[in-house]
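Heads up, the chain below is alone and in the form predicted alone; it's given as structure tokens.
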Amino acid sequence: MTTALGTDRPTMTSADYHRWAAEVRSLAEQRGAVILAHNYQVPEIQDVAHFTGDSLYLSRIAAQTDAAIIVFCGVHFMAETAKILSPDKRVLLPDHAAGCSLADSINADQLRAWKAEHPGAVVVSYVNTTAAVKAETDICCTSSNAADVVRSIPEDTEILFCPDQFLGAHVKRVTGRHNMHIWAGECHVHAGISPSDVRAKVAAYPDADILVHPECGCTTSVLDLISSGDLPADRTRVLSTGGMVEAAATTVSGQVLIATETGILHQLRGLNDRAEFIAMNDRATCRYMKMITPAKLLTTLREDTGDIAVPADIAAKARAAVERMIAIGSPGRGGE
């Protein structure tokens, strides 16, 4: 086994890996803490987290679970999003350089002049934000929720919908909602994922099933391309990562295309023997998620460090649009 441990990224054989393991889980038992890790985090990281998910459902975890302190392997507004959640615990986050360049795609100056040129207008954003930019919000969304959220607001009411522009796309095709505004952010990552990689991917793997993140570059592709027969509507679906886990747990098929964040392949393949997971693109991978390495957890479990702060103000609006989103209907494993 081979694993970057740090920025000279040297190898960590099998017993270096039982024994930073055992380490990690030692000092997390000692400190009273949990180990929440995102589906896009590497695989020693994932194995050794006592959670893996997406960025919701940990945050959920964190608030449901009695231990006082949340080391978060994900990156940064995830981390956030657990501490508003959590606003009592302690919430570490191994590097806080591990940023998200979708939630950096708007910051809170900009929504506030958005919603200053739109005025009555409905706040949706997506839970891949800062803090910051949901305490600006009036209703957050998940990419399983979104059309559920889109469709609780009266009709004649004005949406805006930050910060990604592939899954307000996807939304206002699904909704038919005319009277939303989109804002133009985007996941490189996903955004990378392109029409021509599925065109590739489908040629060499014309039986596999077809799972989409609606982040992608290449949904609206995708759906035109199912729309004229070119793609087989009944093996070709639009899901969340937590979708995408719970779809790969049950599938028969043989074949699975992954139009995602290539971490998440680790976890599916760990659940289903059966099936073969393929990238839909092998370089969709995200270098900030990549940034929590097994060396700066141990770390940060070691020296007790990485604390994240929202300050109480933008803390408490905040969590009023993640709690809106949550009457509107629980999310489950289905989040961003």
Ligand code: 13P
Contents of the next structure:
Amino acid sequence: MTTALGTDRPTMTSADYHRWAAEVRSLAEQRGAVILAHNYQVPEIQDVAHFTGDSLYLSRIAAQTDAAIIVFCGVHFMAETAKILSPDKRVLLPDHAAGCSLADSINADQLRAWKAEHPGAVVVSYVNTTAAVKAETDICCTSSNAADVVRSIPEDTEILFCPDQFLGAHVKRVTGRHNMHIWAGECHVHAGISPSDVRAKVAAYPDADILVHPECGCTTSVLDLISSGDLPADRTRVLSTGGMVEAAATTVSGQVLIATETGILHQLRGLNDRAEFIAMNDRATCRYMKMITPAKLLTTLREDTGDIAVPADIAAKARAAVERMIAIGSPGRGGE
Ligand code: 13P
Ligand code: SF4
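Okay, that's the form predicted alone, but what's the structure of the form predicted together with this ligand?
Now the complete complex, all chains and molecules, led by this one.
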């Protein structure tokens, strides 16, 4: 079946996929490259990659791999993070225009000014930030270990958390941390998954499990709805994309509502054909993630192009913050 890009469905015929995948894997082997794909990539890329997972899982693979080349199928900050962790390896990104609206919501000058207002505070930055922002950061986190990262900081120390306001509010809630200041950034895809989307889908699928990414604009309302008894606490979880993959494999529910970028549905449906996985909002598609197309991945491997560079001084400052991040949290594909 051939359908438009931006859905969780394949974009190639099966015969075309097999031809393309064979060439991609053979070129990767010739060049000594490992292919990493984020859970929001198009289905063909998720399937052809050597490793597919969430941000923390892919960062760990990038730090540990013996491959000489990492081909990163994700967005720019992810490839930069891999380069920071493995400065002696080549990291290739098939389209350097694959950015991130959340990473764009704070720059290094803004972070320096914020730090000056709070001397002595520890800076926790979400991994969805530029290398320059990471260089001004004490410890990075991802959606799967953000609460553990905050808990690792002494309780009387002020925290500056950036840039995602919804993840920040979620972490503040689960850790009970009072001295945590939160930057008002957001991801346009997750901010667009609204409380009204949740109400409509829960009314249509009243028995479904509910999995929500903490970057979502609806996270706070989901938790308010649980408190008021309008959503079932035992069937609702706030998870990273890797946590959703783990939950999907073991759910006994027949229907699961998924509040995140729709590319993940391909992973979930592949893991469990007993359950129906339903997008909370079908339009939650990240145009940056979809810039990495099968054709661009093949060109990158054929032409050996797309190198990511991070200035050595910035990389050196950012590395400590990213290494602290990968040391914290479970080693799986991402949990709560
Ligand atoms: P995780 O895969 O770490 O949950 O991150 C989601 C995301 O938005 C990456 O862009
Ligand atoms: Fe960035 Fe949002 Fe796209 Fe993730 S889904 S890469 S946070 S814009």
